[in-house]
Each structure stands twice: as structure tokens, then as C-alpha cells.
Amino acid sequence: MDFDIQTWISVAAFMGGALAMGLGAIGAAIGEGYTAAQANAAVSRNPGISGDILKSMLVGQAIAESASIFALVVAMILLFTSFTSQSYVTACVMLSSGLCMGFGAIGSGVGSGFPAGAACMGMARQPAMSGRLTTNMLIGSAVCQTPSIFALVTSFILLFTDFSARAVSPTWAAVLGAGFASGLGAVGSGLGGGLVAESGCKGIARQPLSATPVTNVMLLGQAVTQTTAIYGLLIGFILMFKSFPATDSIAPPMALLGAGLCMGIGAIGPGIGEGFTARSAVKWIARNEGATADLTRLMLVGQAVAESTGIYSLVIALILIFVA
């Protein structure tokens, strides 16, 4: 049986949209599930702000949701938009969006809802500090979300950006990596995240004293979580925007797949590292205020370290894009 160009669109089309929200449900479905846990137990331990603690836990399953529907949008603009194309590109570029979206939903959603089910539990121990607990839960919440914004950013860019005119090949190989290094570059940053606003609602819980210092730590050690996703935007964008000479030959395009599964799965690592340890010194913060520069300090140079695999990660990815 004998496709023409546009059936092939059509089916990465509708392939892409089925792995976006497939792939996208996942960890949205975790993170609400684990706020949810959560706010039973707080209920079960102080009942009577089990109101307060409804709220709070619908507001986090909410944010928890954001990177799901960034996920249904780009399903649905893949299932009900015409795409006309002469160039077999295109159909890598559908099957890349749902990709790169699919992929990049799932850290964003497992790791809100770590802030979340914290701040529920922490309301439950000081009812007082509610206001102070759910501030904080929705800034460390917001920024689990920028990995999954990235990946959505990357989507929208493979789908409204014209790239028939260029040769099929290394073209297809570009576009298919550039949705991975954004997709799967979004997964670690965005469970680190995660792990970070968790133990800063905890500290505010157990210590409402130390709450400035402790937000103050907790954003900076998610603003270094994050940088691996950034890493992972700036290979998918190198591989989009730059123009590659056409070529017969399979080894250029495997190079341009290669670095963006180079760049994607090497910064998976890092983001969860990292969230591990800016996680502690949060943590040890709200119990010993007086150590926050000591803590500070070891935590950048701790994650310091563990970024420099992602580093290494970026460094050969460039080198498969300008090089081999």
C-alpha cells in the first residue's frame, strides 16, 4: 500500500497528539494524586481547618494540572490543524511537538505536587501560618512549571515554524532532536524543583520564624535546579534555527539526533541532583537559622558539582552539532 506525503503528516500528526497528552498525563496524575495524600493526613491530624486544608489542596492539584493542559493544548492543535506540506519533514516535526510536550509534562507534574502535599501538611501543624504556607507552596509550585513552558515554547516553534523549504535530510534528524533535548531536558529540572519547594514548606511548617531565609534559599537552589532545562531549550533551539546542508549520508543526521538524546537524558540527572541538594540545606536551615550562610554556601558548591555532568552532556552535544 502506497502514502502520499500528507497521509504521513497526518499520522505523525495524530501519533504526536496521543504521545502529548499520553505523555503529558503522567505527571500531572502523580503530583495531584500525592497532594491529595497528603491532605488526608493533615486532615486526619488536625480536623477541625480540614476547610483550609480542601482549599490548599485543590489550588496545588491545579498548578499540578498546568503542564497536562499545556499537554492538551498541543494535542489538540496536532488532532484539528490542517497541515499541508510537500516535505517529509513535516511529519517528523508533528511526531517531535507531541514529543518534546509529552515528555516535558511530567517533571513539571510530579514535582508541584510536592510543595503542594507539604503545604497541607504544614497547615495541619500551624493552622497560624496558612497564608504563609499557600504563598509559598504557589511561587515554588510556578517555578516547577518553567521546565514544562520550555518544552511547550519548543512545540509551538516546531509547529508554526516553516521547515519544508529545507533539505529532508539532516532536517529530520534536527527537529526529532531538538524535541527531545527540550522534552526530556524538562524532566529533571522540574522534579527538582519539586523537592526544593517541598522542604521549604516543611521548614516554614516547623520553624515560621526562619520563613524569609528559608524562601530566599529554596528560590535560589529551584533557579539552579532549572539551569539544565535551560540547557536543553538551547541545543532544541541551535537545532532548530540553524541550517544544515543536505546530505546522502546517515551519519550527519544520527549526529544531530545524538545531541539532542545527548543533551535531554544528561539533564535529567542533574535537576533531580541538585533538587536533592538544595533540598537538605532547606531543610537545615529552618533548624538552624544561625548556619544559613555555611548551608547556602555548601549548597551551590554541592550542586556546582552535580551540574557538571550536564555540562559535559552540553559540551558533547555541541560538539555532534558543529563537529562531527
Given for the second form:
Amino acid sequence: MDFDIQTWISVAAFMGGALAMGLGAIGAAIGEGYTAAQANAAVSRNPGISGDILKSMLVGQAIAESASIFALVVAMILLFTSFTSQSYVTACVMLSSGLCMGFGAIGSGVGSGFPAGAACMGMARQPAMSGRLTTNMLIGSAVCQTPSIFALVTSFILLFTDFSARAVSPTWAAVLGAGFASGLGAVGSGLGGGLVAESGCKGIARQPLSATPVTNVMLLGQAVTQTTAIYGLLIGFILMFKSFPATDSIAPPMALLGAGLCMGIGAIGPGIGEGFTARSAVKWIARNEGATADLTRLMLVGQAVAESTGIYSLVIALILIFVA
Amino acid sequence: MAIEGADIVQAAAYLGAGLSMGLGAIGPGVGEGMAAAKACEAIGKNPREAGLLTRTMLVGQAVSESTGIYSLVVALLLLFVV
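After the form predicted on its own, can we look at the form predicted together with its partner chain?
The next block holds the full complex; its first chain is the one shown before.
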């Protein structure tokens, strides 16, 4: 059996679309389920404001849903656009685009569910703080969505850039690596950012007077959790836009694929770990506002140490791309 | 396209270096984050001991970092020595 290039491109596009939506559905569903569970607990605690809680649940779920809507858009493009090309690279591009968006939606979907659930629970505890809680939830969830937006950007650049003129041999691995770096790199940051935002909403409900330092430190902590997703995006961009010389050997493509996997997988742990740290710092600022300065300093020192393995991954990925 | 044995070995070393550092970064990242989270909790409960707690946290994180450094060393060995 001998298939032409166009057949392989269609096969890769359908596989990519299926993977994008299949993987992309995981996170949002878990996050929204968590939100609904917290909303039920909140209504049972304070049935008098069930309308407000329901509204807040739906808003929070809508934000969590956006990650999987990105995946749906990418899947639809992969299924219904006819890509014509005479290069096998295009087939890898289709697969990579789907994988990138699928993985990229997991963390943000789960993460955005956490602040929405905490906001529902917080409203039941402190109905007077509903407005502030909703604002905090919206800001926190928006930050959680950024890694999935990075994945969407990478996915779109892969889909709408013409890679067919490049040399097949290292470029196929470069585009796959770019998808892995940006997609897997988004998992930890999305999840970590969600943990911090959850703690921010809980803190405001517990101690309304410390709402300002809680929101400030929440945003600072979330910003640090996003850094590893940015490293993933950076490696993805380098892999997509650097032109690599043609080669017959198998080693250079594997170096590029290795760079993508290294940065993508290496970004997961620091993102989650930094989220744990900032969650705890925000939680204790709400309980003991006097220690805000000490807690912020310790949080940043702790996060910097947790970041180190993410930086090692970045270094190894850069060595694999530029030196190997 | 003839692929030689040495070429496959080199390819495996490159891919292995990436996987070594990538997978090896997960554990220390999560573990050090947990250590720092508990240190934040402790300072929240007892702010006067901030100096002692920061020192303890950093020592604990340094130990937890060691596996990340092993991964880095193995990745660098795969890239430049093997």
C-alpha cells in the first residue's frame, strides 16, 4: 500500500482534531464539576442567596469552559479546513497543533474551577462580600486562562504558517517539539494559578478587611506560577521560527524533539509547586495580615527555589537547540 | 537514507537528555513548593521566628533540589560526555 502526502495530511489533521478535543475536554469538565460541587455545598449552607450563588457558579464555569472552547475551535479548524501541501512536515504540524491545544487546555480548565468554587462558598459565608468575591474570582480565573491562551497562540501559528518550504528532516521534529513545549508547559501553570486564586477567594470571605493585600499577593504569586508556561512558549517560538539546516541524520531531529519535551514536561512541576506556595501565603495573609511583608518575602524566596528546576529545563532545552 | 549505529546512539542521547531533565524537574518543583507552603503557614502562625523558618525552609529545599541536580548532571553527561 502506498499513500500520497495528501492522505497523510488528512490522517494527521483528523487525529490532531480528535486529540485536541479529547484532551481539551478533561480539564474544563473537572474544574466545572468542582465548582458545581462547591456551589451545592454553599446553597445548603445559605439557601437564602441561592440566586446569587447560582449566578456566580455559572459565571465561573463559563470561564473554565473557555479553555475547552479553544480546543473545540482548533479541532473544528483541523476537521473542516482542507490543507493542501506537498510536504510531510504539514502532517506533523496538524498533529502538533492538536496536541498543543489539547494539553494546553487541561491545566487552565481545572485551575479556573477552583476560584469559582471558593467564590460560591465565600458568598454563602459572607453575602456582603459578593461583589468583591466575584471581582477577585474573575481576575484570578483570567490569569489561570493565560497558559491555555499561550497554547492557542502556538496552535494557530502552527496551523497558519507555511512550513512546507522547510527541510523535512529536522523541521518535523521542531514543530512537534514546539507543540509539546507550549502545550505541556501550560498544564502546571494553569493548575498552580488556580490554587492561588482559590485561596484568594477563601481569604476574602474569611477576612473581608484584608481583601486588598490578599488580592495583591494573589496576583504576585500567580504571576510567578505563569513563568514556566512562558518558558514553554519561548521554546515553542524558537522551535517554530528558527530555520534548521537539512540533514539526513536522525540525531538533530531528536535533539529538537527532546528540547520540546524537556521544556514542556519540566514546566509542570514548578508551576504546581509555586502554586502551593502562593496558596499558603495568601491563606495566611488573610488570617494574619500583620505578617504580610514576611509572608510575601518568604513566598518569593520559596518560589524562586521551586523555579530552579524549570530553569534547568530551559537551559537543557536551549543547549539541545543551539549547541547539540 | 542510511542511518548508522552511531547516529542512533547520538539521537538517543539527545532525546534522553531532554527526557531526563524534563521528567526530573517535576518532583523538585512540586516538593519545594510544598516546603515553602508549610514555611508560609508557620510564619503566619508565628511571625517572630521568620529568620529561623526561612533557614529551615532553604535547607529542606536544598535537599529536595538534589534530585533535580542529578537530572541536570545526567542530561549534561548525555549531551557532552557520552
